[in-house]
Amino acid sequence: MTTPKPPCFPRFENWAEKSLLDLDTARRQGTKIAGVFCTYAPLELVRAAGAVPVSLCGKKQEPISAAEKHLPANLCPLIKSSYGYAVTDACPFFAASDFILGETTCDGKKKMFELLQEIKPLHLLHLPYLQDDATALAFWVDQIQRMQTFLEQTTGQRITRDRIQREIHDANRVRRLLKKIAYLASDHPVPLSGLDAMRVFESSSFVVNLPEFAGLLETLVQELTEMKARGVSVCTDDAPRILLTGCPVGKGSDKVLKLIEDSGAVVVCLENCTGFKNFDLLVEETGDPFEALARRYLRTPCSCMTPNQGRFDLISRLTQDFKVQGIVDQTWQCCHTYNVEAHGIKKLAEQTLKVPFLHIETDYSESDTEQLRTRIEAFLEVVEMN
C-alpha cells in the first residue's frame, strides 16, 4: 500500500548507501571496521575503541545456495544467508569489516563462526543462558572485559572509563529517540506504517556518526509529531493492530510483515531484534560502565536465554500500550528456540492477553507467500471479529 511518509523519510531509505561512503572515509582515515551480526554486542564498547560498528548481510535468499555448499540444508535461513554473503563475498559491509564480532545464541551460529573465523579475524563472545544469577553476570563481565582486551589489541586504541561513558550517553540518546518514534504508533493517527518502521529502526545499524543520526531522528519525530496531529495517518482507525514478535527481520525478509499490510493490518509495534528488543533498555550512566553495560545486555530478551520471563513481559507491556488486537509470532525454519518458545508465547497471547495470536513459520524464499497470504487474511478476519 501507498503511505504518506514525512519529508526526512529518504534519507533513512538510503541511509545503508550512505554509510558505505561513510565506512570508506573513515576506513582511509585509519578507523577499524567492526562486523557485527546480533544485538548482545555490547557496541559502545566497539565505539570507545576508536572502530566503527555495522551489522553484516544476512536478510536475503540469494547466497543460500552457496552457504548451503557448507552447511546443512536444515539449517536456519539468517545463518545461511549470513554465511553465504561471507563465502561470496558479496557483502560491501562484510568486505569492508577489519574483524568480526560473533555471539554464542546459538548451535548453529557457533559452528558457522568456526568457519567464519577462517576467512576474517573473529572474536567469539560466550554468552550464559541465565539473565537473574550473580555467577552469569560475572561471566559476561568477563566476557565483555575479554572483548576490551581484543579491541585494544585489534585497534591499537586504550579504552578508557570515561571513553565508555560518552559512548553510553550516545547510545542511550538514539535509544530514547527510537523509542519515542515507535511509541508516536501508540495510538491513532499512526503516521509511520510498520515497513517503514523497520527501515528506520534498521538503519541504526548502519551508523558511523552516532550524534549526527540521532539529529535525524529528532528531525523525524518532529515531522512524524506534526503529522500526527494534522490527523495524517498510513492506516484507517479500525484498521487492525498487529504485534509483531519472533525472529529478527529487515529489507530483504520481510515478507510476512508486508503482507500483514498489503491485508489491510498496521504492525503498530515491532518486538523483535529489529525493534524493541534493540532500544528497549538503556545502559545505566553512573557506576562501573563495564557492570553497566553487562547489566543492560545480559537482560536483552532472546530465546536463547532460558528462562526467558523478559520476552513474555516485554510483550504484555507492549500489547496493553499499542491497543495491539492480534499477536504474530513469525519465526524462522529451524530456529529451535524460538519455534519451541511460540508454544508458550501462543498461550500468553490467548490465555492471558485474551487476543488472537498466529504462529507464522518460514523461510526468506518465495516459495509460500500465496500460502502465508491466506493464513494471514483469515486471522485478520478473526481479529477483526475478537
Contents of the next structure:
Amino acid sequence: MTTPKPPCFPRFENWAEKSLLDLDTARRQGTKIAGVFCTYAPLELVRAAGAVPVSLCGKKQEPISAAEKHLPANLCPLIKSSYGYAVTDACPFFAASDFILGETTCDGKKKMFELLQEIKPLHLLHLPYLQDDATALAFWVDQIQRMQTFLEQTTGQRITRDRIQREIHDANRVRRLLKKIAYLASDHPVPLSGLDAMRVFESSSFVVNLPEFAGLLETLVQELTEMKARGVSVCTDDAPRILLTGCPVGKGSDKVLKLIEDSGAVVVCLENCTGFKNFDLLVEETGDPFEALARRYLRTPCSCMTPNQGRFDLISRLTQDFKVQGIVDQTWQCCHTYNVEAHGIKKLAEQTLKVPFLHIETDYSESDTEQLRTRIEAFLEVVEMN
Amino acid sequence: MLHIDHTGVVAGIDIGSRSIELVVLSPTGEITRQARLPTTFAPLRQCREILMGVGARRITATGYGRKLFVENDILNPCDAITEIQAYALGAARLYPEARTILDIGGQDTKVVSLGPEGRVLKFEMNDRCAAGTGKFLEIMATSLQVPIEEFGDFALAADKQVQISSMCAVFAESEATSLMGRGEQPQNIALGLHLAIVERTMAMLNRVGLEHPLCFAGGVAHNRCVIRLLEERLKTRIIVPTEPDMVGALGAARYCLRKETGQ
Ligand code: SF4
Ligand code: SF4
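Could you drop in the structure for the form predicted in complex with the partner chain? We only have the form predicted on its own so far.
In what comes next, the whole complex appears, and the chain from above leads the way.
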C-alpha cells in the first residue's frame, strides 16, 4: 500500500536539491552562507546580516568511519557524521558554507568544533545551562550581540534593529505554519505520516527565501485541509498514536521512525529538534529584538540544560494535544544528556501521563534493525492492549 | 504453498536464530505435535521441512524469522507476533500463576512482566550486543573448548568464584584468556562467565520490577548453572519448563487458536 501524499509533497522531497541551486545563485550574488548545527542558533540574526543559514547536522552513516580517524568511536553518531562530512568534503551544504556557527551544547560537540575550526571559520556561541535565571539571560544576550559583531564583520553588512524585527516576523510566520501543519497532519483522520511530516519539517532547515517557503507551507495547509475533508488517512483508524522524542532525527537517521510506522502505528508528533522543539516557541515581536531572541532561544528544551523542565512540560502538553497512546524516546548512543534524561521521561510517561514508554538507544547503522523491530512491535502490542 | 487441512488444528512456529520450533494444537487446545529443527542458513527450507505433513488450518509465526515466514506465504492464513508476546502467552498457558517470564535465547534476552491471561504489561530486551545472551555463553564455551550443552555442568564443578567484569563477549574472552594464562582453573573461569550473565539478567529483571513466580524459558534455560545462580541470587525457586525452548511456539499456537475461534 502506498501512503497518500498531498500533491505538493514532491516539492518538499526535492527541497534540498532546490535549495542547493538557490544557494548557488545566492552565493554568486555575494550572499554569505552560514552552516549551523543546532536549534540554539538564532537564525533571525543570521538572516538580518543578509546571510543564509543551512543545517549541517549529519544524519547519515557513510561519513562516520572517516570521522573516527580523529574522533573516538564512542561518540554520538550525529557528531561523528557531521564531522565526517566536513573532513571528507562530501556534503554540498558544508562546501557551500562560508563559515560555521557552533554552540557549546554538549561536550562532544564543543570539542568537535575545536577541530572543525581548522577547516572553516567558526564562531562559537557559548550557552549558559540555566534557563530561568537573570544572569544566564544577560550572558546569552551578550553572546548574541557578539554573534552580531561576528556576522557584521564577515558579511560586511550592518544589522539593523528593523531588519531583525522583520526577520523575526518572517520566522514566526514559518513557525506558526509548521505548527499548524503538525496539528493538521495528525488530528483524526491522519492525512500525513510521521515520516512525511518529518520531511516537511526538515526542509525548513534549508531555506534561502523564507517568504517563498512560507508560501509552500500555505499550499500544504490547504491540501491537508482538503484531504481531511475527504477523509483521507495514511493509517487505519485504530493505528496506535505515537509521540517520538529524544535526539534529532532526519532523512538517513530515521530508522526508528520508519520501523514504528512499518509496524502499523503512526507517529503523530515529533517532539525533538527536527520537529516541535524547533517551532513551538515564537519570538516576541515587540521590545528589544536582542532580548526577545535571547529569551526565546534560551527556552529551547534541550537536555543540555539543567534543569530541563521545559521538555517535561512540552511532552505532557503534546501527549494531551495529540491524543498520544505511546511515547518512544529515541536517543543516540553516547548522548549522555538525553540518555540520562530518558529515566525521568520514563517516569513522566508511565507514572504521570500513564502512557506506555519505550526507550531506544541506537546509532545510524542498520545492525540492530531486527532487534529494534521486535522491541517496537512488542511495544505496540502493549500500547494496543493498554 | 502447503496443503490446508480443515480439521481445525492450528500451529505456532518460532523461527529463532538457532532453531525452529513447531507446536500444533487441537481445536480444544491440546498439544498434538511438537517438533524442532536447526535454523541453518536456509530458514525457509527448514520451515517447510518442519511443516511437512502437518495439516494446520492456520498458523502464527514468531521469532526472528516471523516476517520472512509471513511474506513468503508458506501457509495461509498466517500472522505474526513478537517473541515477547509469544513467550508471555506460552508461559501463561503452562504456568498461569507466573508473573514474570525470562527468556534467554540465542541472540536476545527478554524479561516480560505478565498480566492475566498472558497479557504483556511491560518488557525489557537487550540491545544489539550479545552480552547476557546464549551467544555469549556459546562464544565462551568455544574458547574454553567445552561443548555448549555441557558448559553449565562444567561451571558447576568450580571450586571458587572468579570475577569476570566484562559483559562484552570480545572483552570477556580476552579476560578469560588472561585468567587462563595466570593458571586459573577453566571451571572457575566458566563459573565467572556464568555469573556475569546472571548479573546482567538480574539488572534486567529489576528494571521490569520482578514479581514472583518467575518462569525461565528459552534455550539458555537448559543450563543448570544459570538456573542455580539465578535461584541463589533471587533466594527462591524459579519455574523452568521441561522444554524451555518450546514456550514461544506454544504461545504462538495459542494466539493462533484464539484467532481461529475468534476469542
Ligand atoms: S538536541 Fe540540543 S544540542 Fe541537539 S540540536 Fe537540539 S538543541 Fe541542539
Ligand atoms: S545527540 Fe546528544 S551527544 Fe549528539 S550532538 Fe546532540 S546532544 Fe550532543
